[in-house]
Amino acid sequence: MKSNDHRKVMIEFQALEKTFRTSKGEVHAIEDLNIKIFDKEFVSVVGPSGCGKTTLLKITSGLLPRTAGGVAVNGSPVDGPAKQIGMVFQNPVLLKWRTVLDNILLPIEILKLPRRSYQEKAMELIKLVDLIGFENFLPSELSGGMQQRVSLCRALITDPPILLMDEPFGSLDALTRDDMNLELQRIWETKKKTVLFITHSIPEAVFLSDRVVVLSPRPSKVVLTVDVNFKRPREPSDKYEKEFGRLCTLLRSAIKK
């Protein structure tokens, strides 16, 4: 990784440790990991299935205790549900009685904010994802990737400095899954999150990220931390390019080992 001390750390893990206790003994599902994920960096977690992605996104949420070990969110200690967070999972959660406005307004009946003062930003967020003209449909009436744009305005309603997007995309078709890559680059790029992305696609993470770290099978660790130097905005075109699977295949490497 290269020198970014100079950057502000927005989220970090210190010898993170969580072990679950079941019916059947204990299960160490995370073992004395490190991550610092600065200011305005889209980072990308990828390893094998049940090697405790969505563990750590949680952690990170404050919706799961850790067991040792420190997480911080912007330079706080987590200890619970954190304010200064974003959610976005791979299923939208979109309650199906409310339309796509009052979906996005959810967060600010539940903080008991004024309704009134966030509409007009709800509107710009259903414009900043292509969605005007569908404020007042159901989520029944919308295509898998319009409610996920929907998720994604929810998540951003309160402007977090933070977004935890847990294989948001996962769920999605190929193509629909390219094209919502391309869209949450563009809000990145609009909105400029610090976002920690948790996928099992390697070229997605990949096109979408500045770093990509490997976990470990569990109890998980870091493997290994991978750097994104292709120029921004990324085009699909760029997945063809020699240095795109050059990342690609040592990243799979990482994961198999």
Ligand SMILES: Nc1ncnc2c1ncn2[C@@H]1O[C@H](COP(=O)(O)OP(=O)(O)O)[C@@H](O)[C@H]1O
Second form
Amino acid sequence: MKSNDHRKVMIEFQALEKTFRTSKGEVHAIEDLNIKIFDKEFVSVVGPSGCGKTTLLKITSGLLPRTAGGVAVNGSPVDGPAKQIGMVFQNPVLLKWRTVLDNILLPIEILKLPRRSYQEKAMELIKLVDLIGFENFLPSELSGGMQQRVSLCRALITDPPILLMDEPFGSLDALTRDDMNLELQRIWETKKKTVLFITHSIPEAVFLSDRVVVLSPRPSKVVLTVDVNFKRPREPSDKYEKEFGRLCTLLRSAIKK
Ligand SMILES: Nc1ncnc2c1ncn2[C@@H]1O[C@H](COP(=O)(O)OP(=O)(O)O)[C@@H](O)[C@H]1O
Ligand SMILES: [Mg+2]
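Having gone through the form predicted on its own, I am curious about the other one (the form predicted together with the named molecule); can you provide its structure?
What follows is the whole complex; the chain from before opens it.
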């Protein structure tokens, strides 16, 4: 980072370390991880399977304790589930007996906020992700892509400044995934969130991000950070640009299996 960089830091990992103690011994998942993510920045993390990406998101959201080092969100150390964070998982994890609207309003109930004052907000989000007319459908009546859009609305209902996304489109077919990337870009531009995005797909990371961070195999640390300077909003045809290909090749060669 440049010393004249005065942007607000929204997420900071400082010498972060995580070791799991299991019945079969210790698993050293994360070692000496240092990353700063700035306000309204879109940062993707890529790395080999099992290197600790999900662990990193869980530590950030306060769902898992760290072993050593520091994690701060919006200037405060993380010491439990954080309200300023919306989380989207690889699977939509919707409650199957609740309608689309009721799934989106679940965090409001859990936080004991007045449901009626969030109903309009929920409808705005439903419109934003193009699900108008489906608010009373059950999850089983929706496609995978639609379910993932519902889980995105659920993450956005409390309007958290930070979104953590763990391979959210990994289980979708390629065409739906491209649509979701455009949709996410549009939402990110409308809502101006800080996003930490985990993905297996290097083109997806390059397409969406301001910066892509490559992690080493376990125990993970940062091996490469790449700035993506394509103009926004990005278009699907950007993927055929020479520079896009160059960045993908650079990132691919940095990922060690
Ligand atoms: N709750 C846990 N207990 C013990 N080991 C775990 C636990 N969660 C993850 N691990 C281990 O930590 C490592 C990183 O896991 P994970 O963060 O899920 O990787 P990734 O998301 O990058 O594929 C793996 O070796 C995994 O087996
Ligand atoms: Mg994972």
